[in-house]
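Okay, so here's just one chain, in structure tokens, the form predicted on its own.
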Amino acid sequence: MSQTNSGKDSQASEAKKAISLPISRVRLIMKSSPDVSSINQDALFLTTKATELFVQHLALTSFNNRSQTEANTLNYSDLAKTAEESDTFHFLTDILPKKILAQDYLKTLEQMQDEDSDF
């Protein structure tokens, strides 16, 4: 019986080494939801690993689709471009909007106000 427990303990410690995100932070984010009262350790681990894989996939996709201006560099604009152009990551467009200059935003705002005043 002790061999089984030690086997499970070693598997658990190896599994924790296999993730990079801090589990305590993921737990804190999960507990911030009013719908969550308690969190199973397995669910916490799987959520952490899934989050890590999602971020890795987003970064890799963005890196492969980046503008080739800088070698081996991933910028915010690359992430925003991926969110805007990819169907998979389109739900992130509100979180990762393309950056625009203030003067461009003001011009767009003026155009929208002019259109509203025409009606």
The other form holds:
Amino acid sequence: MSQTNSGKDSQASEAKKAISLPISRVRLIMKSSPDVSSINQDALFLTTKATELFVQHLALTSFNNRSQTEANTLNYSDLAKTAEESDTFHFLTDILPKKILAQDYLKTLEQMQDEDSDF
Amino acid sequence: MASSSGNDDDLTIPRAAINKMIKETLPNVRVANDARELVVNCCTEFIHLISSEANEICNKSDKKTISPEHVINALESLGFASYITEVKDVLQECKTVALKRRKASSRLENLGIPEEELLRQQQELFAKARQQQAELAQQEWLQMQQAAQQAQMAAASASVAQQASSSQDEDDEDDM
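Pass me the form predicted in complex with the partner chain as well; I've looked at the form predicted on its own already.
Every chain and every other molecule in the complex is listed next, the one we just looked at coming first.
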């Protein structure tokens, strides 16, 4: 009994090493794309692995291009910067509302109000 | 954990899985919380990007199901060609694991004997077992009957013997 169990475990861990993201979730996200009907199981494996590589790629690139090179930190702004400056990651700008400082926003508001009051 | 909104666009990769990957990619780096959240959403965006492109390629190819080939071409056209080699390797690994698992389970199930034969053997064994049980039950019943008879006979002969011995004494006396 223990032999077959350890056999199954090593097979399961082999598969685990190959892919760490949940395949079922990736399938759900793919199917929520408009017009996508059916996906071959192997195509699903490929997409899942590609997504993993994407995460690693995005994290590494953003960290290496970070604005605050002295700090060992990865910030939101580093990711945003990478999305804007890189061709490959440019598609991400769609989901990146530009974060502006509160004080800048308030200044803009004030300016707009001043303009209104001129009339 | 059940989503009450049911909105497809809320689907994302679990945060924990992303955190783990970031930790493995950038060990010893502190990552801001909003940055992590952004990575989660970027994943979804990436999956949509690949799916849409692969789907377009699939539609053009007259096939109904998105194939691995379509995904690979999508990666290429979207500027992610550098992923292709590694992604293909993993596919091969997954297939091998799945194949091993299927072989192992079928080996265990069959043992080289076809299913009908196994069924027939099973029926035979059941019939034999039923017969043995019936015979056993009958034997026990017979034994009980015999035991009961013997007990009766023993009791009867005991009383007969008593009578006989009392009359025997009288005969003996006559012969002398």
